[in-house]
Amino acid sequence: MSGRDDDSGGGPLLPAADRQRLRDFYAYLRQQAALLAGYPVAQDFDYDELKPLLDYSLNNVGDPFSGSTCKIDSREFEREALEFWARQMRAPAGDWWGYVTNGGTEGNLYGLYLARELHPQGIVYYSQHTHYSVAKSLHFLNMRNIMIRSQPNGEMDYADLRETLKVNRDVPPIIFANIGTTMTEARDDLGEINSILDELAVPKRYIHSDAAMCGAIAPFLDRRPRFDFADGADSIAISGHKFIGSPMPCGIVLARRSHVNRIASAIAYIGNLDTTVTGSRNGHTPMFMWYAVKRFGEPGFRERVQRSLALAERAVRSLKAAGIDAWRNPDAITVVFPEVSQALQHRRQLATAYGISHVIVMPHMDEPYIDALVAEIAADLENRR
């Protein structure tokens, strides 16, 4: 005897123990999931009616506007996702393009390679509090790079900018801007670093907005921020796994389609173009991508971020209550208190630097569930006064 279940027409099953290994690990994962609150990962999606996709390998290689030799894609889908969001990005029209990413962290590698290629002498800018991939990104790019001061509340320091620029007024600046730092949900404002440019009359610029959580709030708040193409930006990275909510990773990258076209390449094997970071692209993230966009619509996201923003403030108001320095930058869904212990930065997945600690409240939340955590902070806090 091998060990294995009977084969039951589809190729034989794991063996017992693995079975029950799989059960533990599927019951591990709801306790977590239930217990995640300092991460940004929307839980309330509902994917049921793609789960028959999973016995296909979807692959989406090359660009999601052109055709391909291989025909088991979701690129129709693809499409339809990309013309939501660029909408809502206010690309312009007949002049954007974008694909689905496995991430942020690809749709920022994209953004300032289009970058590097239009101004191959450019020098980044960015802020200290800017995500731990884009020094990376940078290594690999070999792209030349001066990081800026941050503000007390995230953003970028401009006054610091500005003077920075001044010394290298004769090299294209290369903004990376910042729309929802990680710890703070900080947004640098396209407007003043735009006015800035002009100011020193610097004509060749490049801007790119990663606003991998706060690319889905930002459009349906009350006071849009400035920070899409309509602001002055080249590229945009939104995440797709985050405010949005995806059983995995996934993202959103839009530029101007006049930069992608100068990095265009025709490739005969696949008889598709080469103008993404990788060659084989997971299809059945854009579908997902494509569900969430006609679950909800503009009507469905701009109730899911009201929401997100009531509970948020309930959370200030709750931790500032019970004697707790609890902030939130404006129009954020980030949190913002000091420090916690270890012990419930682990038990509650609380991220955690620079001295503070934060709650990110997402969709699937509610207010018994915030009321909750907050007594969990609270009563942690206190022990350590």
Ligand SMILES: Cc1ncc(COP(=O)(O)O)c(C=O)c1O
Contents of the next structure:
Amino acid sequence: MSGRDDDSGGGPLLPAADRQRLRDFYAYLRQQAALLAGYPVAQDFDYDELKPLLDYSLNNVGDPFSGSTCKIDSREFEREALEFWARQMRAPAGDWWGYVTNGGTEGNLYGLYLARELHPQGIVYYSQHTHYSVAKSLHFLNMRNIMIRSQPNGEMDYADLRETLKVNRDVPPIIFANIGTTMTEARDDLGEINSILDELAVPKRYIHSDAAMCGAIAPFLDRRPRFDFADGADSIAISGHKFIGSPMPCGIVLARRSHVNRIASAIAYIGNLDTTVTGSRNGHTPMFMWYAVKRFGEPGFRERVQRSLALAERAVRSLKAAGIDAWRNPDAITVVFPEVSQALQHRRQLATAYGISHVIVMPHMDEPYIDALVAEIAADLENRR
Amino acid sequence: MKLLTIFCTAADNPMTRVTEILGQHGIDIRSIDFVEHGDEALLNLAVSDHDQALARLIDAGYRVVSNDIVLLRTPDRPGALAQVARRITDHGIAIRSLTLMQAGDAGLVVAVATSDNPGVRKLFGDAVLN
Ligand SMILES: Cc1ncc(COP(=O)(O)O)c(C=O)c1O
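Form predicted on its own done, so how does the form predicted in complex with this ligand look?
All chains and molecules follow, beginning with the one already shown.
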């Protein structure tokens, strides 16, 4: 912690060649960030006011809701950010807990960990289009798991879920629901899932919502999808560096407090009440999450969602007008079209899988940006015909 | 002995590429068996250094499974995974994981890990690919 208020005397800290290298790197990043169109990375953030914090090594080690002897932390701000998102996720008053994670992946790992502690014999059901990191987490946690087919739009095939659940009726199901799949932003419907579980009279169940993609979008849609605590989720993971916007990867995980308390007491046996996954935790990312909440608030998020949806619709319409078979899921900001050339995938960083490519419309984009992008895609696909 | 099965596209000339990759890393091939089904190809291998071969082939972008996983082919239709699951659990075998590897013209390819893999192999007979 240098607290360098006195930049009067000191000269530059790096040799000229290294400084040049940094300048080149900034220029490269500026260029690539402007081209990036295929990953859900909001770029309309402005955290200038937080820059002085970079003089401090902020560490939120442990539970954000319990005290710590470490005073260089941002836990107070973390709790405020969590409160905002708990409200958006309709968490039961007084019965929720959470923390700012290193990303959606850690939130999903945490949700699965809670599920495993509550149902050690449980089987995890997840759909074919689930993010690849989930397979890693299942492996870490050594959990039994069964993949369910996806429908063509990327949503879980509920008939397949029903059939598969019937086979293992006696084992508590742990449903890993996608609230926005990586490729097509399809959302699994917790209403549908719960009615299948009810119909099969499954008494014990756990539902985790992977809302990495849509957690910061879904609460602000006019037709609210069924995905949150009030819809039956036991835990929810959201990415912070996607729709919310953050200069470094982060996320938010929320869970029912009663579940967390049960595992906390189990951990107490090993003399440690820390219920988070890592030891030291980033204290800067909670500041970004707090700032975004203060800057945008509910109306701001709603406005960013509406604007992105309108642009996504514009992109679909223009691509279709150019004879391209483009589509998007209802209320999705992900625009899907046939696989483009490797050159364009590379240039625009367009994720491509299962024969489709996509553009994800983010709040920093505008009409001229979308129109130029559509023209590039149309020209590319025209050449491929 | 642990075997490796590679599941790939026939057009990519997998036989040549795979043998080259293994050769470059000084891994000996003890046996190799190559089967094509339409657009897909299946390579079954026994090698001198199983873990190293698995890592290098995955790095090269191949979908590789080791024979502690059973690869099964089933018709591609809704409920097919459930049917596989039912057949296994009806025989008192517990499923550890069941994953869809590929859906294509030749049917579904499903990877399963269970409490009794030899039992599963016997159960599915000709539908076992590795
Ligand atoms: C559906 C889904 N789940 C999980 C993740 C992983 O999230 P993160 O990159 O924040 O760890 C992603 C990210 O791409 C995703 O799209």
